[in-house]
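Only one chain comes next, encoded as structure tokens, the form predicted alone.
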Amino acid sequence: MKTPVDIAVTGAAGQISYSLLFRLAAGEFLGDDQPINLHLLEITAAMPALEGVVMELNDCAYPLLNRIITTDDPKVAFDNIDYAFLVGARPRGKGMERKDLLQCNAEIFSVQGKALDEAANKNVKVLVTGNPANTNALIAMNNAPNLKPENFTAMTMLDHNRTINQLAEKSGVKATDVKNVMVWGNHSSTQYPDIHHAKIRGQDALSLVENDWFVNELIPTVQQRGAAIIKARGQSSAASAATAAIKQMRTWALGTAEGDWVSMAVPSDGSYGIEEGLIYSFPVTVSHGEISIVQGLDVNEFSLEKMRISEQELHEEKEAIKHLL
């Protein structure tokens, strides 16, 4: 039996975590031979609800679930952890402006960044899914000076998956037939799902679908998908977000498939002219746990314009919370 790995999940009694935790315990993340310890963090008021989730986890009798720790203290939750799913975030309330949401979550993620810095394994892999995810990851990263910037990512795998599915549906193929889509920028309505380099069964995607459909249907559909789901079901994406979180972290741990890449929001190194230091979504490959931004892609003027719009939004978000960096 392997040594258990330690996985923290914040907002552990919430909607996304309820879809996430049982799948982690079942082995979907690191495989059916890797035992895990779950470190579950919640706010004090939600601790009773979290105990109910723990009861259900225990009732599943998962053979891989070695230990569960519940706490409202980030330092306890992050003690020597190997992986962190930062799911918990303040939702946008009625009448709340985006800047208000940024401010509320900035305070949460600055505290969590400090706790990660103090308590976590120095090679910890941190995935932020709580929105606004890119800037929350930036805050956590900047409040953890003893951790490497490359320890932090934000989730755009959900947007990547949405792009794959839209292209597969349009083309009448399976999702596994679609390769090399990418999502640039912020996990927001300014993100840019790009299929200029995508392949469908080895053929160029834009030779099989109309450019008008790409510009006027695929891009806005992916950009507005979260809002469409809220309108349809009255709640935000949960199961699909949990699926994407597992896929992004699993890819980070185990690597990308040969000849393909995925989309992850990572600290910009200036690639493609994007402001250095922003947490920006790029096409990336992963080998031995190391993320590399795909280099040398031909990017046309249409794409550059879309990429710059998202970059500007991220720059504005950074300016709004710069006192916490």
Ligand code: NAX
The other form holds:
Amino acid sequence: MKTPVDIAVTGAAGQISYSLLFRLAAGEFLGDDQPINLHLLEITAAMPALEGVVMELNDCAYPLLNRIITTDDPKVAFDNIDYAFLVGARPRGKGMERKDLLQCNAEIFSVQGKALDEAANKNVKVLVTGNPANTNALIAMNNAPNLKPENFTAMTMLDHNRTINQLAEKSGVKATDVKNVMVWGNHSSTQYPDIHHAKIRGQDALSLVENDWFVNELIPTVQQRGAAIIKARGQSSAASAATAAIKQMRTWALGTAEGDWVSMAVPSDGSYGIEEGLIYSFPVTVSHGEISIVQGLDVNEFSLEKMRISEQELHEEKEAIKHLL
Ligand code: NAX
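For comparison with the form predicted alone, provide the form predicted in complex with the ligand.
Whole complex next, starting from this chain.
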């Protein structure tokens, strides 16, 4: 058996974690020969609920689950960790403005960034899922000066998977027949799911579906998918978010498939003219744990305009929390 890896999950008593933790423990992340230690962080008020989750984890008698640590202290949670799934965040309360939500989450992620800086393994891979995910990742990154910016990503894999699914459903093919979709920008309703380079069984997607369907159906459907799920289910996406979190972290650890890429929100290096330093979703490939933004793709005026709208939103979010950077 290999040495266990240490994985932190924040918001561990929440609904995404209720799907995520069991799948991590079952070996879905790094395989069924990789034992894990789980470091579970919650707010103090949710510690009793977290104990219930731990009882259930233990009742599964998972062979790979070596140790579970529960705490309400980020420094304890992040001690020597290799991977951090930052899922926990403050939900939008009644009467709360978007900027209030941004502020209280900004404070959470500045504390967690400092704790990661102090306690985590220097090669830690940090995936921010809690919303507003891109800007929360930006704050955590800026509060961790001893970690590299490349240690941080925010989750747009769910949006990527949603784009694959829309295209597969429309074309009557399987999800695995669809390659090279991408999602640009913010994990918000300004995100831009783009199929200009997508292939369906090796053929250009836009030669198989109408441009009108792409513009007027696919884009708004993916942008509004989270809201549609809340409307139907009465709760926000949880199992699909956990699936996407595992896929994003697994891809980061083990690499992308030959000839394909995925979407991840990563620190912009100015590629495609996007403001440097924003955490912006790009098409990326991964090799040996290193993420590279796919370069040299043709981007037409239509796409550029959509990419800029999302960039502008991220710029405004950054301005609103700049005192914490
Ligand atoms: P829940 O409200 O069910 O769970 C969140 C948990 O986080 C709660 O148990 C809460 O006590 C805990 N928490 C709050 N502040 C904390 C802190 N400072 N430290 C540790 N734990 C803390 O939400 P859930 O449905 O699990 O969603 C979690 C987050 O993911 C939300 O911000 C949500 O908006 C976001 N999402 C992001 C997605 C993405 O694609 N990036 C998609 C799914 C999801 O909407």
